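Read the single chain below, which is given as structure tokens and is the form predicted on its own.
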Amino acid sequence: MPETTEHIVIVGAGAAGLMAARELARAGRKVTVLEARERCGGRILPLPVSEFGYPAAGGAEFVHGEAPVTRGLLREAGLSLHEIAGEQWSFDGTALLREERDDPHEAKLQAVLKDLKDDLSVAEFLRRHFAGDDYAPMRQSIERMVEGYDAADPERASTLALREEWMDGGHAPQARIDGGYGALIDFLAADCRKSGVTIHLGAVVSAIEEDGDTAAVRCGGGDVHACDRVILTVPLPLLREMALPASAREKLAAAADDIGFGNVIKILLRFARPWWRERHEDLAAMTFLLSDRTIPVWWTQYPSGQAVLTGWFGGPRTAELESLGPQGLIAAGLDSLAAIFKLPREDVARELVAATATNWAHDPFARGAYSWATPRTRAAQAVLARADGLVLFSGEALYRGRDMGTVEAALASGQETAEMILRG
């Protein structure tokens, strides 16, 4: 008798999903992605050309260090990345400061992280070895990347992880892509189709249910897709609201916990002219801005000259502004501008030609942004990512290489994930 092929379905069209269908479909197992959105990308959200004037980007948008996987397939489909240069500045609250990324006590920094062998969390680190006045500054710097970079909590973010993904040896390189991570998506959604997978949008997944060797997986609709095997790659929370099997379920409430997961606040204000080179000759080359304002962080798309600027708040603190909607949040990206260029803020305004804002907790298919390390996670992301039984689960959160909570996470642990089921 000839041997029947393996259908799998996969829950979620974002990165790791198309990655871990394609990988699988190639290799001729029968591929079904259900994707609750009208559109394949998860947190990879695309913005319309004609209302930003380039490929503008509400979700993710740059590639950080090596990211090979993300790279391999750039080449794959003939897309170029361009590294991010320019100058950092910084406003204190009265006067706007080119950064110097030079700190005293980075050598001691370096020296104490080289050393540490148990894993604490980024806080409690910070209060064992660089308490006092002299080390205020850094303490901030620290904490101030830990939440706006890795959207985490540095009561519980893991200083282990941290060192391997940014602290030790500085920052890595970041670069983005000419046509957006939504070129990447398109490339890679094209790619499952023509390899024969099939990608139902608008489906919802409610429940997966398991009998004996095979898998049901149900859909809001009343749709129901029988299978052999599930991979899950939906972010944590959607997990918790999902009808698992019992084995699943277990390895959830095991493991989930212990994997932290952040929120970002995205704000694109794109302007009739790029009025703050204008006023400041020094900014014609800043990438990024740091201030105290209620949206902290704001960068340009140097060197292109659009008169783009991107807010962002990320981290624990976000909840703050949890009532506000997306025109709440372009007023506060608006007066947070007009504070730290110290105009008027109808002038600011006034210059406005298209907005968006997006609060990635108030997103019904994502609830935030994405996953961060604690001293807990590597233990988890062993208990989750174990391929017994029915019910498989991959993303970013699960992804144990540098730079958790990136694209190149998702793409690497979807690929891992299709590599586990075609050992067998």
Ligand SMILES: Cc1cc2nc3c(=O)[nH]c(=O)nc-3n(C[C@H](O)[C@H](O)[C@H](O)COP(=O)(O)OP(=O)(O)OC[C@H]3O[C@@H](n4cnc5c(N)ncnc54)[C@H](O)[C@@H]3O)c2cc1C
Contents of the next structure:
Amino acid sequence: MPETTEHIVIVGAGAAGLMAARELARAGRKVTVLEARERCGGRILPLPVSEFGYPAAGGAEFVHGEAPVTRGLLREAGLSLHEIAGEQWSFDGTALLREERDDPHEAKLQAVLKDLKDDLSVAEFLRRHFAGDDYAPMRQSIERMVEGYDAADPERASTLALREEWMDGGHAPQARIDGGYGALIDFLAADCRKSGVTIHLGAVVSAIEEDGDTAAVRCGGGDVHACDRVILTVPLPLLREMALPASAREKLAAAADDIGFGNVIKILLRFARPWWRERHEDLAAMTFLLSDRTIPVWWTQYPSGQAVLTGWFGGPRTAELESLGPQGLIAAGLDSLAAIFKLPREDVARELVAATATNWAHDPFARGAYSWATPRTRAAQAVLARADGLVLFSGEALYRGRDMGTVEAALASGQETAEMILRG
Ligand SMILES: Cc1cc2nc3c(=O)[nH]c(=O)nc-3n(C[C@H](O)[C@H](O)[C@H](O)COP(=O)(O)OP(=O)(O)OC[C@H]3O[C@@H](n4cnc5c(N)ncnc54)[C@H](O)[C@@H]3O)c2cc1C
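Moving on from the form predicted on its own, kindly provide the form predicted together with the named molecule as a structure.
Every component of the complex follows; first up is the chain already shown.
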């Protein structure tokens, strides 16, 4: 059989781009990856062990649910996972309380969800089925989850897409990779190079043109890469900034607004000592801590004993902190912790030995954190995934399984796009 010389350019060296590149190169295609940043990984952002004491994550950190593609790759890479057990706590404005998942209306919620046939927004679902005052705590907890965890707007988020998450009783199991997602990206990038993939870093793609059976991918610096096909894996907001051939532009115009894209602010604070455990012995097994403060969600590295607290704020209300840079966000994090633990702010700040904060909306090559589904998202994904034209869309936002917006979604989407090309 003659060797194929088909050349595929992949834009983006995140999880989706690297996965697609590896599959295509292994099948004999010539593959070039163009990545705007000076590193691979995209929204997987490993932080220096020297600063945080372990392979900390400024972006993706947890493996959610079954994640078969991720787990398969981890096995290949010889990397292991550890499940996250531990306790969830909350601060209601006055006291720290151990959270028990015992909402009295849980059974009714499950029954109504089970019978749901037509999709509607989460906010509309709650108004229609759980309007009474009795349901206020449950409504608040669902909205908090949709905003904080899915980074979504309850007025637009799809109830059917989130139903499986809720029906499984939350998001368990969750796990972390020993070595972090960075180790997985290192493995993938090395495997790509071994398979003959060329990865150009610092290559910001600004335009793609089609001319008959060939495409030209233009970079900001003036480089042009001629190829037979292009796979675009950049985050949704970046797609709108690129000059694209008419067929790709039309698909985007018809579909992209029907896929939600949310934001997250993530803050890591490393302290000299785990002062929260020393002050409250009963917090020894705390993982997550939910609060009503500016930075509402915090977690520890439990069962590992690192003196690091990670702060998280997701969803549309992150726009309220739009004006804050990293130092302002770190200050807001310290304020929130001081209020939650009823400590003088200086006492908390004095223990700080390393800190970092990212408002992902400010990241020029992400412009937010991850996508979420509206009731029209599945139809929009079907339009974007169509293989007409030389430009194909891939990445976490294109994933049609559950757990959209995850690394698993990105890996599975990259794999699917590669398989689609290989099928011809
Ligand atoms: C704060 C945060 C926490 C998260 N936590 C989790 C978690 O715990 N678990 C989980 O599973 N997922 C998590 N996610 C989501 C997960 O990180 C993403 O879904 C996944 O990494 C997306 O991969 P991707 O390949 O689709 O996109 P990306 O990783 O964004 O890759 C796209 C690449 O395209 C590049 N690019 C952009 N514009 C251009 C251009 N013009 N030219 C060339 N290259 C360009 C980008 O630099 C990037 O490297 C988190 C995300 C964030 C931001």
